[in-house]
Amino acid sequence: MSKKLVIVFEGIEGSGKSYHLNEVSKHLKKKNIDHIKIREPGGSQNSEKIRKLILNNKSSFNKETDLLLYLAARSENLLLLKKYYKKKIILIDRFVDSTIAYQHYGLGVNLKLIKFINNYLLKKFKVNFTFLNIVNKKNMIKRLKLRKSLNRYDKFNNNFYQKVQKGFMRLAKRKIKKYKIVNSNLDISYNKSLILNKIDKLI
């Protein structure tokens, strides 16, 4: 019987987090383990509508509006997340730490504001483990060039992404026992094996 954990995949653009989340989902399916996977922003029907608004290349929101839109999308997702909390394994592509890394460390939004709204929304919903995928500038640019289309958050300058990644690293070091840092500059099959082995131990 598997533990019904909440497992999050974090990282900047081109870090491979979404790929590895999907590989974990395939792995769990093979083992007939009940789980759901969800992305942020996005996931639920209403949250996906907000995602389109946030990531649209024609959007030009100020940083506080961006924050509130991301949190609005999370608010919609929580209806679904709380339904399955401790009933199924929940895999999330970006969550609270992304909000802090991007909106606070990247854009300079007040950290107390972010934490206050998050705590209000989440209440007793807790993340059990996080995989943080890190990537260097060269590989990030190379991977973004392979994408068919780029959204608004794929087009910031490199200095922004470096600030965000350093923010992620600061968060990881504060709760290192609940984090696994994955060097996505290494071979992808090696990292896949590393993550799946950790998943098997966790659940």
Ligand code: TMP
Second form
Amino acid sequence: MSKKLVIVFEGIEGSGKSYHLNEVSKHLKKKNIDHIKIREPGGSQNSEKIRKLILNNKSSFNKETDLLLYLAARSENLLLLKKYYKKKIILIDRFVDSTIAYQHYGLGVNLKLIKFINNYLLKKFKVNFTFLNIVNKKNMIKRLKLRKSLNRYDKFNNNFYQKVQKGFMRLAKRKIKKYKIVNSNLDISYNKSLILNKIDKLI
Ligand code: TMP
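I have the form predicted alone already, so could you send the form predicted together with the named molecule?
Up next: the whole complex, starting with the chain shown before.
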């Protein structure tokens, strides 16, 4: 029997986190291991509605409103997350670290406020392991250019994403045993086998 872990994939735009999450999901499917995958913002029906609102290019909310909307999207996922917590493996594309990295390290929103609301929402729900995908400026720009359309959060300047990535690194270094830093500038299939090996060990 596998361990019913909560595994998060983090990283800035173009870091390949969603690709790797999907590869992990395929890998688990092949092994007949029950799991769910969700993304944030989004995941559940109501959370997807909030995602559209936040990321719409015509939206122009201030940074605190954005924070509250990201947390509202998370709040709408809790029913789903709590339903499967410790019952199935849960794969999440972005979670609390994204809020701290983007809203606090990137945009300067008060960290205590972010932590307070997150703790209030999540209570005993805990992440077991995080894959942090990092990417250099050149590859990030190259990968963003390949996207068919860009949303409101794909359009910050490059320095913003560097600040966010540094924020992610600070979070990872504090609890390094619970993180695997994946160098997304390296070969994608090399990284895929690195991640799948780690997943097999974890579960
Ligand atoms: P995605 O395109 O990877 O799904 O992410 C959507 C954007 O939302 C991405 O730019 C990161 C941002 N985001 C935050 O700023 N704060 C958060 O708490 C989350 C979950 C995402």
